[in-house]
Amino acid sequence: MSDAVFETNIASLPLIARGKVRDIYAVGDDHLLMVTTDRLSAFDVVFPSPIPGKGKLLQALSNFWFAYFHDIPNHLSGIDPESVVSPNERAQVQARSMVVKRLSPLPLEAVVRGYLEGSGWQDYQNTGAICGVSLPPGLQRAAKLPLPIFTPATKAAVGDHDENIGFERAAKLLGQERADEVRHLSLRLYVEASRYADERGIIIADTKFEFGLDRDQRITLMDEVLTPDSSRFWPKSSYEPGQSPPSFDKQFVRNWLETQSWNKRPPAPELPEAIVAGTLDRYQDALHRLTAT
């Protein structure tokens, strides 16, 4: 654990916030330094056990997807993160950071689901729909949906739970035209990424995107993109409808937690070394499959 970065301590820049995984610092008036730590959250709770190197893996994968979707505006500034901190702080940001443009974040998470799992599966069992989107009856757990669906959620503060909302409420938050644009863009990103990942042996069951508005009020892709922290990645080779598939993401941690006597509220338990190592292996596997040339 000695090489893990659980929390940064960058004195040369003003600290703006510590999220579940990212530490955010001000870089002048127009930019932010976002550092992806090795913290892990599950059930919206941050765990005391870091996953050494996880932040670098997440950052590498986000960088890959930002480049892959180069025609979509994103928040990257092109400024070297190591250039905005003191020399003695560069190790904290190396390979796990980005200097980004300051945006006005949209007040929702743009969730896209292509398969029936997680809270979507629970919603479907209770209502026959997900976030108000009706689905055919009799679908199995982990079933592929007829078409991907947009199921937004409100953003929660650290320690709180995201809330799934219907599109009508999203339209009230963003305005109809903006909500339509976010839905269209989110579905496009998911479909194109899913097609690419499928060729690499990975099913992207669902994912969430975050967007902000730049000075010209353009919708801009921000935060992380299509990582194991923000998505469900399943191995295509062992996928079988009717059961929760093995995964390349933190579902591995969630599955272990479901066997523990923990009430899913802070404080979270320490993670055993085997769970830490297993999580890291899965993240490394996902990165290699998606980015190897």
Ligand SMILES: Nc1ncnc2c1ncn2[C@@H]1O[C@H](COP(=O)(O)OP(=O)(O)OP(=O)(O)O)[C@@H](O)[C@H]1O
Second form
Amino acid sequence: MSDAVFETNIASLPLIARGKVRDIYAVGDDHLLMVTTDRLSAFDVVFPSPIPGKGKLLQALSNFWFAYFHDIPNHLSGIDPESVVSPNERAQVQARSMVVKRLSPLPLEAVVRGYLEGSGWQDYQNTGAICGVSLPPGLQRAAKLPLPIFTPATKAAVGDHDENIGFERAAKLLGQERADEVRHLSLRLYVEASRYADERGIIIADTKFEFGLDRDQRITLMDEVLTPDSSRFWPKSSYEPGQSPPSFDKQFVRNWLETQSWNKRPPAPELPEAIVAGTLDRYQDALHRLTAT
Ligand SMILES: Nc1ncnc2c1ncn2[C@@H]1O[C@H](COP(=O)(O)OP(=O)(O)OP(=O)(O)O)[C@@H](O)[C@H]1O
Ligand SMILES: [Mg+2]
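Output the form predicted together with this ligand next; the form predicted on its own has already been displayed.
First the chain shown before, then all remaining chains and molecules of the complex.
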């Protein structure tokens, strides 16, 4: 699809950080250039094999959702990423980047779940609740919840896994009013996006949003939005409660990994070509279904 960008090298801007997937540079004092590379992370470990073109698909999908929710304040600046780098660096950022307002990130991940899977399913089996939100007994794996629930998590330090926290702890971290606002916004985003996706044959089982404060202390949607990296996307056609459905996201890679002897600690193994291609296909399919006109 395109040449892979595993790591960018933009000499004209100060490098701030390399996340698992994004390379982040400073643009002046109050903006960031965020480049979505083709890196893949699973189980919080970055893989040596890039998924060529994945970064562009993720960026396109986030852009779609930012536009879809245009009345919710977001971090996009409208500045063209190609205009902030040297001409010879444009190919690295093209179609996979955004110049964003540099926000003060709120110290939690705003997770919303509509279905019972992943760490939510684990919690439910152990305690009958997720993040202290109690649920009816007897639910099957992948069951649709009576209502979507807000189940925040802490942002883990590099190499650590995120930890689910109750709403009370979220309210301590953010203050009651902000925590209420983040919950309200997250649930609204999830409900409206999953209604839209459902019409296009995709179930959004769960997702994670990130918010930050802008200069006026306004809560602003940042990072990536409703992508297969930040969400579980299931094809509606093969959904069946009781079993973990096939998906449009990293689950495909995770399933392959479970057949390997890898201990989930770095270094991660090389991915076979078929797994790289299969992953890209799934991301492509999700983007197509959600954005085709
Ligand atoms: N507008 C913004 N202002 C400040 N920080 C931001 C903004 N948007 C996103 N970020 C931060 O930038 C980083 C994005 O990089 P990336 O997604 O690669 O990191 P990661 O979260 O370590 O990886 P993963 O998404 O796999 O968990 C995150 O730490 C995110 O919180
Ligand atoms: Mg991230």
